[in-house]
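As structure tokens, one chain now follows by itself in the form predicted alone.
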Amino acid sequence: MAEATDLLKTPLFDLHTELGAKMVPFAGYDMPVQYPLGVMKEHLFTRESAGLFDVSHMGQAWLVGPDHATTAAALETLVPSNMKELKPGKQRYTVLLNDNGCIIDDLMVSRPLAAEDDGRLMLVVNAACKDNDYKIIAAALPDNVKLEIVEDRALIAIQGPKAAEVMALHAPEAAEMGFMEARPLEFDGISVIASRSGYTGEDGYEISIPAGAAEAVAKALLADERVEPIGLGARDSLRLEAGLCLYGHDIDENTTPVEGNITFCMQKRRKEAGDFPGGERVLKQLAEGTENLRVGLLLDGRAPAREGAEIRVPGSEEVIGRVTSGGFGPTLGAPVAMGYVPSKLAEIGTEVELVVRGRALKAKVAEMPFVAQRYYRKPK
């Protein structure tokens, strides 16, 4: 683990300190794990109102080419998603794949709305993976497409059922956006780039801000009684309830998108062609199934199963898998987990046992998300 003095700081570090945050090392950064409200209340407040998250540790970058078709084609050599047909002002979730069809990282890709930005794609990648991601992407690009790493911007997220009404007070055009849309906005006169997306299962926005203006934007949002600052602890329990993967835990360089149960990131054209890294293996899995599959797990009682807990056949010592994420779900009032089990045992309702502190606890394979996602989709 990095020494405290070696840790990087986000542009909002001083604000976290001012707000009384408990800071911890995370992906090389000094990050807030919780505020005085506490993880449980932060989680529930986000579900009921709106939470503000500092995600400036994430990597932001641009792919820049002569036109959209060229830039999208370059990115498609690395990911299994349809980037060529990504419309202006839209965002897509995807994964970087290695030659085995396994996941190097998951990321968000946005195509700018403005015609003058044709040929540009904005990438947001995971903090712990960003340096490796950038090397892999840059090495794969043709001469006429460049990777421009962004070092001078912060990234914050406002999430929850009241996020949209709060945002609209500062950036009225935000209200017009639908889920997975992205556009430049003026936030109290500050130029930002926002997407209507997030990592909690709630409606909300992720906002890329010039680093020097980040504190002003964050303070403007926090001045509203409907908004509280939220740390990494509640961010993790919120995404777990929403059934969302954490890279390095639920998906990694040993899992394919099929095994990880995230094939929604693969659109029809790419599934049919298989023209991406590891395509032959991934297409075979799509056709024939996989040995193991990521599933949701609901436990009896209130004791949570943490990452690494054994998953067993009930009443036996036979280990069939391990928990990859687990904890108490404050919204459900019950423990939830995700893990990998043999595909033949992945059917909803299948009974298993999870070993917690030497005790075998009853659990069932369950539908995900555990808590209904509430993204805002515009009426058609």
Contents of the next structure:
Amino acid sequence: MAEATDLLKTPLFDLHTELGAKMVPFAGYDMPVQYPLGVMKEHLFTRESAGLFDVSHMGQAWLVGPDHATTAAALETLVPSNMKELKPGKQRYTVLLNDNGCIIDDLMVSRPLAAEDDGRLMLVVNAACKDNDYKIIAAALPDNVKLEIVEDRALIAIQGPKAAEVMALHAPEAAEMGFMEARPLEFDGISVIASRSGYTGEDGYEISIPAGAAEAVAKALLADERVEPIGLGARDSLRLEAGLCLYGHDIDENTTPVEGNITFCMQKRRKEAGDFPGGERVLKQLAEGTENLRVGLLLDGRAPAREGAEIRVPGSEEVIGRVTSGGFGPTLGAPVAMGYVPSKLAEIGTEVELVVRGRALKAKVAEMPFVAQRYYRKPK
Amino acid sequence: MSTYFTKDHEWLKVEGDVATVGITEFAQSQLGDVVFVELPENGKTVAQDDEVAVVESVKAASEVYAPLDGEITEGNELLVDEPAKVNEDPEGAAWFFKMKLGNAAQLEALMSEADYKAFVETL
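Structure of the form predicted together with the partner chain (previous: the form predicted alone):
Zooming out: every chain and molecule, the one shown earlier first.
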């Protein structure tokens, strides 16, 4: 393990200390895993009210080209999603693929609202992947599109059913945003870039803030009794209940978007053309299916099955797959997991066994999300 | 009645030849919110340091060890239905199991409350 002094600090490090966070090394950063409230209460509070997360360790970058068509076309050579069609002020989830059609990282891409920003796309990538992502993206870009890595901004998320009403007190225009929309906002007079999205299954925002102003924004949100600071522990249980993938665990460089069951990130034009890395293989999988598929798993008892637990057919010793994420779901009040099983056994309701400490626990393939997502859709 | 502590952050209250065993306040604070407890079977013969019970928090699974040789006589069924009791009252109502001592001489190597406190300070 790296020495504490080798770890990077986010612009909110002092605030975490002040709030009594328990800090742990994560992706090279010293990050809060929990606050005095504890993982369980932090999780439940987020679903009930609103939670504030420091996600400044994630990579923020701009792609900058002469116009949207050029920049989008450059990004499309690396991802299987429509980028040309992305409208100003909209955000999209996508994946960087390698030549096998497997996932190098998953990321959010947003197109700025303002006409003068035409040709710019904002990327948010995983902390542990960012250096590799930047290398791959930079190498693939044509001469007239540049990658600008953002090092001087924090990223925070406010998530939960009361996130919007709290946010509106500081940035009234935030209320007009719909799910997966992005725009600049004035937050108590501070210029920020917000998207209405997140990683909990709840309504909420991710807010990119100049590093020097991050603490002021975080403190303004935390001053509201409807908001508590939330650590990485609850962030993980929230995303797991929401059925969202954790890169490096549920999807990685050995899984395609088809195997990972995230083909929603691929739009029709790209699925027909297959004009992305590993396109031929991915198209074949779309047409013929895959050997294995990521599924949700619900256990019968209270014992959680964690990452690495073997998945078996009941009554058989044969290992058919493994749990890739698992734990206790505080909102569900029961253990939840996801993992890979042969596609022929991926049907909802299929009975399987998960091996925990040598004992086979009964489980069923279950629909995801485990807890209903509550994103905000604008009235038409 | 005498109370003893182990380096694995368990406590034992010994009355006659029966020990009641649980995890310490320090252990529960390190574990975080407990969501599942697996108890040993009654009548099971165990050796010192055998893994006999499991406590799972939202973060991870941890083993509870037999602090001494002996035989398990009772598990605390309360913890099966209300695992969060381990966080609320670890050194009281949330005991894990009772065991009949097989070798009372092993008690001598365990820590007193004062020794245990000093041990926790070093961590």
